[in-house]
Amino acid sequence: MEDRKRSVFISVLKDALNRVFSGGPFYLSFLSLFGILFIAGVTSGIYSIFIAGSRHAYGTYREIPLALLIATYIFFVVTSTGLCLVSSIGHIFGVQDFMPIAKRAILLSVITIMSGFLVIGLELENPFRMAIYLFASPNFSSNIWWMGVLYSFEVVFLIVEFIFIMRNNHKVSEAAGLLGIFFGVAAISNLGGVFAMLQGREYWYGPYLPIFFIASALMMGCAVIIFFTVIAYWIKGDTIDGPMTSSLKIVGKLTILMLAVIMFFTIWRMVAMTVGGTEKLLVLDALVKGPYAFNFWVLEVTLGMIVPFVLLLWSKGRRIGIMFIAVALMIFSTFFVRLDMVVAGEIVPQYWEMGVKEFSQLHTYAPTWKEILVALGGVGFCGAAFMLGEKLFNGFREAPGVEEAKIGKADSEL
C-alpha cells in the first residue's frame, strides 16, 4: 500500500511539472515576461536598498516620503483581502454559485499579499530590521506595528485555508478561512487607520479611509477573480460554461453593486472636501483642475467607474468578453486611485498657512525608473505565480492520479 501511494505521488508530481513547463505561445510568452519583470524589480530593489540607498534611488524625499511603492503595496494587500472575502461567500457561507471560483480566489489572495510584501520589503530602507523588531520590540500603540502583525496572521491562515481546501478538508479550511477574514478585514481597516489617524494630514484624517478600504477590497476581489478566471481559461484553451458561467454572472452582479458603492463614496468624499479646511481645498483643486485632474477625471472616474459600470450593466453577466474589459479597466484604474490617495495627501506643505516662502507651492513627485521597476517586479511576481499555479494545480481540476489516491486512502481507512 505504501509503494502504491508513493508511486501515485510521484506520478502526480511528474504530471504537475510537465504541465508547468508546457503550454502554448500565450502561456510561455507571458510567463517569460512576468519572470523578467520580477527579476528586474528585485534587482532594482536590492541595488536601491543596499548600494545606492533608497532615499537616493527613489523619487521620495522628506516632504513626500510615501509614494509609488506604498501605493503598490496598498493595491496588492487590499486586493488580497477582497479575494479572501469573495472566496468565503462560497466555501464558508455556503452560496453555491461562488463555489467554482473559491480555490482560485484563495490562491490569488495568497499571491497578491505576497506581491505586496515583496514591494514593501524593497521599499523599506532596512527590511530585516522590521522583521526582527516586529517581535523583539513590539509597540502596541503603533498602527504600523499592528499592520505587520495582522497581515502576518492573515497570510498564515490563507495558506492553511488553501492547503486544506485543496485536500477537500472543508472543516479546517472553513475555520482557517474565518480567521483569515477576521485578520484580513482588521488589517486593511488598520491600514486605513495608518493614514486616517494622522491629524497633521487633513486630506487623510478622519474615519473615511478604513471603511473605504473594506468596500474597495470587496470590489477589487470581484474584479480580480473575473479577470484571472478568464485568463485561466485562455491558458487552458477551454470555453467558460456550466457552473463557472453562473458563478461569473453572480460575481459580476456583486461587482456592479460594489462599484456603485465606491462611486457613492467618491462623490460624497469630494462634496465633503468643499467645506473642508485649507489643505482639503487645495487638494480638491489639485484633483479637479490641477496637476492630478487627468488622473482623477480620466483614469479614476471615467475609466475606473463610469465606463466599467456601463459595460457591466450591458453585459448582464453573460457577455464574458465585455465583463473582462470592464474589470481590466477597474483594476488598472484602482492602481491610480491608490497612488493619488497616497501622494495627494502630501502635496500641501505643512508650513503653507504660515506663509513660509520656501513652501508657498505644492510639492511635486515623479517616480524614478528604479521605483517603477520595483512596482513592476510586484506585478511580475503576481503574474508569474498565477500562471504557474494554474499549471501546477491543473486549473483546479482533478489531476491524473488523484482519484487513485482517494481510493487508496479509502482502502487504508477500511
Second form
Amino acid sequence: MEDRKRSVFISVLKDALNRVFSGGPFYLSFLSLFGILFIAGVTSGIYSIFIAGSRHAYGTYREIPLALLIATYIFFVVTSTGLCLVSSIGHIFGVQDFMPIAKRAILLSVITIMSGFLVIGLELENPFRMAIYLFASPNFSSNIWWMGVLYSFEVVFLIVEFIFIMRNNHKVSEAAGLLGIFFGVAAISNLGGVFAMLQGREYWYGPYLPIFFIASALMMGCAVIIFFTVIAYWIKGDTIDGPMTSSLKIVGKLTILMLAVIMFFTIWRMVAMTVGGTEKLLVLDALVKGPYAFNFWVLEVTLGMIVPFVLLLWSKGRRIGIMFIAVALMIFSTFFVRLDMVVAGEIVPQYWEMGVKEFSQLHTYAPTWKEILVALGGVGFCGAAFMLGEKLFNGFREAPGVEEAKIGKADSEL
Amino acid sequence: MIFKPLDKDKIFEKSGNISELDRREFLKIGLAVTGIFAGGSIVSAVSAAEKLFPRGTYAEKYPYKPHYSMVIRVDQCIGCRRCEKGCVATNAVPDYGWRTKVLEREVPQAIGQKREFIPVQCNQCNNPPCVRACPVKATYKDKANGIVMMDNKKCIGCKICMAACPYNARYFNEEKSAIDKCDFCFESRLSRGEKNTACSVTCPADVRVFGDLSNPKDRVYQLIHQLQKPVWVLKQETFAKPNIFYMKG
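Could you drop in the structure for the form predicted together with the partner chain? We only have the form predicted alone so far.
Full complex below, order starting with the chain above.
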C-alpha cells in the first residue's frame, strides 16, 4: 500500500517535472530568472546578516531602523491575506463567479506569505532566537509577538485549505479557509497595529493603518489574482474563456471598488494631515513636494490609482489585456505605497522640535544593492513558486470550474 | 542667558495665573511637568500639565525602590561631552553608537547666551513604549529599580524597540548582537556597588544628578519636589512617563 502510494507520488512528480521542462523557452527562461533572483537574494541576505553585518550591508541605521525589507514583507503578507479573502468569496461564501479563481488564489496566498517570511527572515538580526523566544518568552502586549503567532496559524490553515480543496474535500477546506480568513484578517490588522501603536511616531500612530491594511489587502488580492491568472493562461497557452471570463470580470469590478476605497483612504489621510502636528506636516511636505514627491505623485497616485482606475473602467472587465496592464501597475505601485508608509514614519527626527543642530534635517534613506537583492529574492521566490505551482498542479486544469466545485460539495455532503 | 531661573511670580505669570493652592495640589500628585522644551519656551505650564496627566496617573508613591531617576540641570551644561566619553569608556559603547548624547542648539538672535547644550539618553520610562513593543521581553522594566534593561540573549534584532522609542535612545550593537541602550550604568557600576552613573561622575558642571526619586532625602527627590523652579520632561505627549527630568538652575 505504502509502496503504491509512493509510486503514485513519484509518477505525479515526474509528470510535473516533464511539464516544467517542456514548458517552452519563455517559461524556462522566466523560471530560471526567478530562480536566480531567489538564490541571489538569499545569498545576499545571509551574507549581510551573518557575515558583513546589517550595519555595513543594509541602508538602515539608527534613525531609520525599518525600511525596504520591512516594506517588502508587508507588501507580501498584505497580498497574501488579500488573496485569502478573494478566494473565500467563492469557495467559502459561495459566490459562484469567484469559484474559478479560488484554488489559484489559495496557492498564491501560501506563496506570497512564504515570500514575506523569507524576506523578514533575512531582515531580522537573530532569526534563530525568534524561533526559541517567541515561545519561551512571549510578550502578549507586543504586536510583533501576535504577528508571529497569527501569521503562523494563518499559513497552517492556508496550507490545509489548499490540500483539501485540491482533494475536493470542500468541507475540511472550507473550515480551514474560514479559520484562515479569521487569522489572516487578525494578522493583517495587527500588522497595522505594529505601527499604529507606536505613540512616539505621529505619522503611524492611530487606528488608520490597521483598517487601511484590510482594505488594501482586498484590493491587492483582486489585482494579484487577475495578474497571475492571465499569466497562468499564457503559460498554459490557453485563452481565457468560460467561467473564468465572468470570474475575471467580477473580480475586476471588485478591484475598481477597492481601488476607489483606497483612494478615499489616501485622500483623507493627506487632507487630515494638513491640520496635524509638526511631524505630520513635515511628512506631508516630504510626500507632496519634498524628497518623496516622485514616489507619491507619480508612483502612488498616478501609476497606482488614476491610471489603473481609468484602465479598469475602460476595459469594462472584458478586455483582459488592459486589465492586466492596470493590475500590473497597481501591484508595482503598491510596493512603493508600503515603502513610503514605512520610511515616511521615520524621516522626522525624534528631537526635531527642540531645534538642535544634530537633528535639524529630515533623515534620508536609500536602500543598498544588497538590500534590494533580498527584496528581489522574495520576488524571485514568489515568481518561481507560482510558475512551478502552475505546472505541478497542471494549471488547475482539472478543476477550475463551478461544476467541479459543486460536485465536490455534493460529495462532501454525502 | 536665555533663561534665568524663573522666580515664583514669573512662573505663575507664564502658567496662566493658577493659585498657589492649586499648584501645591498638583505637586502632591508627584511630578510637576511644567513645560515643553520646544522652542526653548516654557509653555502654559502647570495648568496644562494637569490636563495632560490627569490626577493619579503619576503615582503619589513611586513604584520602584530605589526609583532611579536623573535630573538634568540643562543650563549648567557647558558642552564638554565628558559624559559621552565617560559613558563610552565605562559601557564599551562602539564608535557607531551612543547611549547618551549632548545635543546643541543655537539661537543667534537670542539676547545674551546664544547656545545651549541638551544632554539626552534613555528616559527609563515608567510606561516604556519599547518594552511594550518587544515581542520576546528582551527589553524589560526591572521590577526592583525601574531601569529599562536588556536581556541580550533574547534579542531577535527586529528593531521595533528602536522605532518605538520616542527618545532615539537605542541602537543595534553588533558586538552584542542585540540592541544596546543606557541602563543607568547598572551593569557596569551600580550592580558592582557604585552609587552613581559614569556620565554623572564625569560631569564637571554637576549637570546630571542621579538618584532615588522615592527617597525624600535624595537630591533628585528634592530637586523635583520644589516650588521655585520648573521641572519638565521631554515628549510628555507620548505618555511614556519618563524618569529623566530637566530643569534650569
